[in-house]
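Quick heads-up: it's one chain on its own, the form predicted on its own, in structure tokens.
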Amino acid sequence: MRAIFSSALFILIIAMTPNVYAFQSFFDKPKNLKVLPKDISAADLRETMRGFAFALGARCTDCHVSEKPEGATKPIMIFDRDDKENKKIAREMLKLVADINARVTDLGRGDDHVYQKVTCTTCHRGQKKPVLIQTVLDKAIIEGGADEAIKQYGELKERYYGGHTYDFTPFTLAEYAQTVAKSGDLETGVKLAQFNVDNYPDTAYGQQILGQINMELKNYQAAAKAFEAANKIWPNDFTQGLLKQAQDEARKAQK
């Protein structure tokens, strides 16, 4: 399985290596700080930049200018320039994060309340453009239908599983299949629901969603099979009722 945060690890190594891109001199004597405290220590600034790298899976050059002076063997980072739009966006995002944390704290939930601090990772989760897996699958369906969505799901799982970038739990995939079906695309919905139970056969909720979409498609035998599987995993009156309904409809369809 491929490394999840390879680019972030790269920047961590670089940031810790002396005489590369002149990092140390920047940390010691930063210039042009507009949001971060002007008296921030070198250690705190280094940790802040390292945190950005991990949170976004980014490199210094995503926000900062890198140039190779004439006659030089290595490029140097010119951190105080504001040429790149990403740097401007990062500053605005820092203001937003500070504002959110201040507003949450101001709610006054009591001295014993533990506030969850919002950070870059809260939204980005290791990716530069923070999107949920549902958004990725929406685009895949538009481009190539259920088969493309299933293909991209597998590729993302291979790359990111074990991290927090995308949610690969069976509940999320089942919910997504149901959402697609409710939008009117039952065929794509049932393919995704079947893909879900193929990967997570022991999840009652996934089997139930598969059964419900098959009911909408009038695939009553397939629905009954899914409801039966769900009831074996988690026996309850609701699932048993769905199973009986599917079996009754299947018998009627055979007459």
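In this text, rigid core is short for the largest set of C-alphas that superpose within 1.5 Å between two forms. Positions refer to the first chain, counted from 1. The model shown is predicted, which means the values in this text are computed figures rather than measured ones. First, how it differs from the form predicted in complex with ligand HEC.
Relative to the superposed rigid core, Arg159 undergoes a CA displacement smaller than 2 Å between the two forms. For Phe171, a C-alpha deviation below 2 angstroms is recorded between the two forms after rigid-core alignment. With the core held fixed, the Cα of Leu107 is displaced between the two forms by less than 2 Å.
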Given for the second form:
Amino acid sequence: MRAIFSSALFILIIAMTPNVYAFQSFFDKPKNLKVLPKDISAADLRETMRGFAFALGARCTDCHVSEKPEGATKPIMIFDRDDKENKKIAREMLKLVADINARVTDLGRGDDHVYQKVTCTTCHRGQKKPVLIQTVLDKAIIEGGADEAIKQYGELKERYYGGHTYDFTPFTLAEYAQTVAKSGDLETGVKLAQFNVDNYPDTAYGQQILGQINMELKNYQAAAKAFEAANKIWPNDFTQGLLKQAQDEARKAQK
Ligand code: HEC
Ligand code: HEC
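Now the other one: the form predicted in complex with ligand HEC, given that the block above is the form predicted on its own.
What follows is the whole complex; the chain from before opens it.
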């Protein structure tokens, strides 16, 4: 009686969770592995695929074909097919990661040394194309100048803040503003530096960079204000010197 009951329950559970069972069977007998070991266990293959999806912020369908068989109402996944570009690239990436790790262990740092492993996440950090915030801003400036860069920065921060995909620290934004200014685009540089201190007024470095770009633009009053703020947050001879210089220039300009 008990046996009948439990097998009935078992069948009920299977009937209720068809997706899970269908899903797991995909991992059981892989037919088309070219890089991963052909005898990989279903559990390891499943973990590897979930790892890819997490590392790249991708879905299974970004790499695998989903197709509606003739007469069917719903599409099904066909994991062994190689139609998608991303799947082919992912295979090359698997080899690349293996190469990197082999070269790292070749450093020969002794038997006791524990080598750090490079993984998909090391580079991708939750995105398909592993770009840095600087890359996004470069593109945004070309599209629509400082305003577009500031808009996109805000949108990304809203979506990704707290994660490891993009670096939103004021130090990095100050560095970036300085790079843009040094490339000759002082107007864009100063807007980004101003945006940075508007959001993070308490970082001495951000204020210092804002002051320095304003000096280049001969906005001596604005420069003095920024150096003064920097010197208040972190008093030191260097920013004190910059402040004095800006004040002198501002006075000269007034005469
Ligand atoms: C970044 C691309 C990528 C993502 C995302 C991805 N896969 Fe894969 N998948 C691959 C690659 C590449 C292979 C083949 C590996 C090889 O050739 O050794 C593969 C192989 C497989 C196989 C074995 C197919 C066979 O029969 O040969 C299964 C099953 C599978 N993936 C399921 C999934 C599932 C489920 C997901 C979502 C959780 C997923 N994959 C997400 C790239 C991806
Ligand atoms: C050393 C850094 C690095 C590592 C580690 C790495 N990738 Fe990549 N990956 C890149 C770069 C860079 C690109 C962009 C290539 C380009 O510009 O065409 C890329 C692109 C891709 C793409 C194409 C995405 C697209 O939209 O064009 C896929 C898919 C991918 N990687 C999968 C993986 C997987 C899976 C792993 C782990 C097995 C991995 N990558 C590990 C650097 C890396």
